[in-house]
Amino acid sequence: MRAACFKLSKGVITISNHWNWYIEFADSHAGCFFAIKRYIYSGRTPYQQVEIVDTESYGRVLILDGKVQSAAFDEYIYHEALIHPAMTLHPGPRRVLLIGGGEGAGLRELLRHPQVEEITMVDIDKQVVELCREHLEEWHRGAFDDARVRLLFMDARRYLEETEEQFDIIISDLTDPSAAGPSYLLFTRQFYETAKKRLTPGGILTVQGGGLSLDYMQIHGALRNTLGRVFKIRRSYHTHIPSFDSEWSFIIASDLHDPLALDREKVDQRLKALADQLKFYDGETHEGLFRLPKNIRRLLSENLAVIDDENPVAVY
C-alpha cells in the first residue's frame, strides 16, 4: 500500500505535495481516507503487507493488507466488545484461545479477568506480533510476557486440528477474508465445527463479523447463517468504530449460554471486580450491543448463505 498524496478543496481533490493521506475503498466507488503525520513501520511479512503509522485523528494505526486494525485513539471500543460479553457471559472461564490478534489488546483484556488461569494465542504472522511488541507498548502493556500467556506461531487451523487441549472460550480476532490473506479458510463451517470440538461443554465462541455497510452486511450475514448450523444459540452484536469510519459488528456463538439472558444487573455485578478498569463495557453497553436496527435484521434475515471450505467468502 502506497499513501496517495492531495488535499481536499471545497469537496474537490487536488494534488499536492504538503499532505500524506492514508486511503482505505470500502468497495471500487467509496472508501475513507486520514492525514498521516509520519510513518513508524512500512513493509511485508510472508504474510500481508504492513503498516505502523502516526496519524493526526487516530494517534498510531495499525494498517494490515490497506485495512485499519487498530487506532490509538480507540482501539479499546473494540477490543472490549470481543472480549467481555463473553468472558461476563460465561459463568467460570479459566482456558482461553485467542485467534489472531498481533497487536495484543485482546490477550491485555482477557488479562484483567483474574479467574482466567492460561491464554494460549496462536497467529500465523511472527513478524506482525514482534512489529507490535516493539511499537505498540500502548495496547499490550506487556501483555506478551505475562506467565498466563503462551504464544504460538502456525496456522490456526492446523492448530485446531491437530490438538487436544480444550477451552472455555474461543475468541476469534482475525484480519478480513480477503482471496490473498493468511485467514481465508477460517471463516467457514468446517473451521467452526473444528473450533467447536476444543470447546469445553458450555463454551462460547466469539468471532469478529465485519463491518454493517451494505457491503458487508452480507458477509456478516453469511457468518453468521455459518455459525447457526454449528451451534444452538448465535447473537449479532455491533458498536461504532470512529477508526474503521463503519459500525461493525461481532457474533457471539454457544450450545449453552445466550447473552441476552444478561440484563445490565448481572453484567455490572459480574464485572464488579474490574468495572473500574473498562472505558467502555459494561451492563448498560452490553443491552445496547445486542440491539440491531430493523433495517439490518430484515437484512439479515433474507440472508440464507452458509460459508464452507468449497464456497468460501471473500470481502473486497
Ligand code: SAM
Second form
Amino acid sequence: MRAACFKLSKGVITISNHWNWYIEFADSHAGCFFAIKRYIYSGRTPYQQVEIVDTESYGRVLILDGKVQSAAFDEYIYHEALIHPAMTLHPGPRRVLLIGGGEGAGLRELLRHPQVEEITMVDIDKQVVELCREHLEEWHRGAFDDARVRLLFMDARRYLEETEEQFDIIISDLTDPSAAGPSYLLFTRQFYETAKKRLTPGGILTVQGGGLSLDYMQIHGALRNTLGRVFKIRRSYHTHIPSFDSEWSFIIASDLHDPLALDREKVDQRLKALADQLKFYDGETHEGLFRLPKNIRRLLSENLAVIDDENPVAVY
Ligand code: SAM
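Could you output the structure for the form predicted together with this ligand, given that the previous block was the form predicted on its own?
Shown next: the complete complex, the earlier chain at its head.
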C-alpha cells in the first residue's frame, strides 16, 4: 500500500508494513497517509514549518505547516487552474501581481502568456522560495530568473497597503489561513478592498479558495461571500487534486469580466497559441470547472458568513 486515507477510530491505527508515513490530518478524526521514500528537507523558517519529501504515490511534495501545497504528480492541475482562467478572461493582461506562490509554478504558468510584460511576486518567506528554487526545479523551470519577474519578500498585505502600483490581474496563491500562520489576515474583506484599489479598471482577482466538498469547505463559503461584498462578479470554480485527496476551489472576482460569459470556443480561440503547452486547461475544461453540484450550491446558499479583520477564518 503506497497511499491511503484512513478514518481514525478511537485514535487507534494499526499499519503493518515497512513504510514511513506522513499523515496530513483533515480534522481530528480523519486524515491522509503518504508513504515516504526519501526526506529532502525538514526545518522551520521564521514563518512556517517546511517539509519537502519524495513520496511513493505523488513524487516530490512540498508541505507547509503540515499541509500539502503541491506535488510533482499533479501540480500542473492546480497551477493551470489557478492562473489560466483569469488570464484568458482578461482581454490584455500586461501587469500581474502574484501573492504567495512560493514554488514558482504560478510564475511558470503566467510566463506562458506572451502579452505579459511584468510579474511582481510577493512572498513573505524568502527561505521557502529559496528551498523551492533549489529542490523544486521541475515546478519553476527557471521562472524565478525570467527578466519579466520581480521578486519581493514581504507580507503581501503590507505590500498592497503601501504600493501605488496598478495590476491587470492579481492572483492570490496563499497558504490556507490559520491563527498562527502568516496568511491569516489575507482572506478578509479589508484585505480584498485594499487589493481592489490596486487593480486597473476591469482588473481581475483570482484567489485559491480551499477545499470544496461536503466534508471540507471551512473557507470557501465565507470567502465567496466576502468577495461578493467587494466585487460585482465573483464565481467559484473547482477541480479534483489527487494529492490533496480533495476537490479544490478557486474564486474569480471582477467588476467587469464574468468567466461564465466565456464558452469553450472563445477560450480555445484565446488560448490558441498556448494549446500545445497546457495539459489541463482548455475550453471544455473551463466549462466544467465552473459547474457546482446541487448539494454544494445549497450549502453555499445557506452560508451567510463574511470574513473580516475582527472575525478572520481559520482552517484546522
Ligand atoms: N498551493 C498552495 C495551497 O495549496 O494552499 C499555496 C501555495 S504557496 C506555497 C503559498 C505561499 O504563500 C508560501 O510560499 C507562503 O510563504 C506564502 N505566504 C503566506 N502568507 C503570506 C503573506 N502574508 N504574504 C506573502 N506570502 C505569504
